[in-house]
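Shown next as C-alpha cells: one chain only, the form predicted on its own.
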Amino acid sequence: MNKIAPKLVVRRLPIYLHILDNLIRNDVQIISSRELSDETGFTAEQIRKDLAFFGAFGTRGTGYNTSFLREKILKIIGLDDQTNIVVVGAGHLGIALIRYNVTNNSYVNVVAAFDIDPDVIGLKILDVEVMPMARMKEIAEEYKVKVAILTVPSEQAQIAVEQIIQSGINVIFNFAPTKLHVPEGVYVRNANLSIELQSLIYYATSEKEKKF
C-alpha cells in the first residue's frame, strides 16, 4: 500500500512544479537540488527528502532532468490529466478566479459556476456558464468533478458546502471567511485573503512606528 505523503510535502510539490514549468520554458534540461533550493527558498536537503518520499528521480552528481521530474510530479499530484473543477459563487472574486484559471491554469478545466442570484444565472464568463445551485449534482456527475472553489459570503458558506458535498464533490478550496463543518473524507483548504493582507501590513510598518 502506498504511503500517504505528509501535508507539508504535498503543499511544496506545486511549488516545485511551477519552478520546473518555468525552467522547461527556458530550455533548462537539468537542475540540481541546490539550484532548486535557490529558486524555492527550501533547503537542498529538504527538496531531496520531499522527492525521495515518492521515488528516485535524480542522478547523484548530476541532478534532475526537468522534463522527467515534471512528469513525475504531475502524476503524483494527479495533474497528468486535466482536472475538472467548479466555482461556487459568481461574485467579483468568483469571476476573477474563473478568468484566472481559464486563461492561466492549464492544469484545470472550469466546467461551470453556480450561484443563487437570478441576475447572474445564465451569464457566461469566458464560456463558463453560471448555473443555478440545483444543477450542481448533475454537472458534477457528468464531468466527474471532485474539486470546488467556494467564494460565497460567510453567512451562505455552510449551506453551500453542504450542497457541494451532496453533489459528490469532496475537495473544497474555501475563500469564504468562515470555518466550514464537513464530514470525514472531505478536504478543505482555507484561503482567507483578509487575514493574509492584514499579516502583510506588519511588514509595511517600520519598527519605530510599532508600539507594543
The other form holds:
Number of protein chains: 2
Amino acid sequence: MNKIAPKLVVRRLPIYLHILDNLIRNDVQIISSRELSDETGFTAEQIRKDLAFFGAFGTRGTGYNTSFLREKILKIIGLDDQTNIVVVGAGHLGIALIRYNVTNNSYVNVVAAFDIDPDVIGLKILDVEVMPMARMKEIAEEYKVKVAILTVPSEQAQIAVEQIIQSGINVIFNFAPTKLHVPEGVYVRNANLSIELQSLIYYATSEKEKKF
Amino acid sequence: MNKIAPKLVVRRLPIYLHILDNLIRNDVQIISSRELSDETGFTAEQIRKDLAFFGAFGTRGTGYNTSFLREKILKIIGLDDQTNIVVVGAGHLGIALIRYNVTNNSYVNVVAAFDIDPDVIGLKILDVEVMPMARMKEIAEEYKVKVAILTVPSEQAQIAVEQIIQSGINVIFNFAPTKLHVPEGVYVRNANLSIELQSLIYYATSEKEKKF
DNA sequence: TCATGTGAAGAGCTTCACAGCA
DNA sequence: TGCTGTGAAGCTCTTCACATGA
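In place of the form predicted on its own, output the structure of the form predicted in complex with a further copy of the same chain.
Starting with the chain above, the whole complex follows.
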C-alpha cells in the first residue's frame, strides 16, 4: 500500500460500513457489489474499485462476506476501537451535534465540549460536560482525542483553532463560516451549512428565471 | 449560456458571495482574483474560471467590482429576493438549524417547521412555528417554498420525502442517514454528519497504525 | 503594466469492458 | 456460470501558460 487513497473513496467507506452494520444485524452474510449498488445508489463498478483499492476483499462468483468486509473497513478508516472526539463551542449547533451524534453514531464518542462562556461551562448535555477551553489539552491527552468539531462563531474560530492544535488534535470538522488557517499536517473539513444551503437554491430555480 | 454549470463551481459561488458581502460592508469596491484567492484558499485561476463560466464580470488590469459581482452571483444562484425554505423534523438538529440559519444567513428564510409529534407542534423557535405535516403543502404554496431541510429519523425519511414532493418542493437538503428515493427532477443533497465524521477519522490515524 | 479570460495540458475520479478466479 | 478485480477509455475539474484588453 503506497498510493494515497482518493478522498472521495474515503468519504464513501463509512457509507458502506453503515450498510454492512445493518446487514450483519439482519444475519446477512454475503453481499454482492450489485446489491450494495442498490442500497447506496453508487454503481457496482465504483464500489468494487473503491474496495479493491485497499485489497481483494471479495470472493469471485460469490460476493463479499459482510463481517469480514466490515472489519477491513474499520481498520482502513482507523475505527478499530472507540474513537474519542471533542466539540469546541457549546452553542445551539454544538449542543445539537452532541445529542445527534450520540444517538446516531456508535463508532465515535464525544468526551467533552469546550466554551468560553461561563454561563454554559459546567452544563451537561446527556453525559457530555461543557468545560473551559483551558482544559482542552488535558482532556485531549487523557482520551487520545485527534478530532474536534468546531462550532464557535466566526470571530472566535481562529483563536479556537490555535488551542485545538496546541492540544494535539490534528483534524478539524469546521462548522464556522470562515476559512481556518492551519499548519501543514492539520486536516480541516468545512461544513458550512448556510453556504451549502445557498448553493442548493441554484438547483431550485429554473434557468429561465436567471439572467446574467 | 447553454453549457451546464459544473456542480463544484455552483458550490463555490456562495463562498464568493459571503466574501463580497464583507468587502462591501467595508467599502471595498474592487477585488482581484489574487485577493479572493487569499480569502478563500482556492487558486486565483480557479476563481477566474469559475466566474468566467457565467460571463466576463471583471476588468482587465483592475479586478472585479464588488457590488457588480455580488449582483451577478445573486442572479446566477437565484437569490434575487428572499428565498423561503422549510424544515421538516423539529428535533434537536432541526431546531438547532433553525436558530443557526436565522443568525447566519441573510439570504434564506425559514418560514415554518413541520413534525408529526403533537408535543412539539405549536412550539415556536425564534419566530418559526412548528406545524403538523398536513399543512406543508399550503405553506409551501403560500411562500413559494422550493427547498426543504430534512431532519427526521431515518425510518420516517422516505414518508416525509413523499409529502415534501407533493408540496411542490423540488430540492431536499437531507440530514437523515439514509438514501432517499426521489423521482426525476427532484434534487437531493446529503449531509450525513455521522458519516462525514467517520470519514474524517481516516485522516487522524497514521498509516502505520492501519493494517488491512 | 497588470489582472482578466481562455485554450491546452494535467490530475483525479468514474465508467466500460473483460480477464480472472471460485 | 457468476461476480470480483482491473487496465483502458472517458469524463470532470484544476492548473498552466499566455493572449487579450483596460
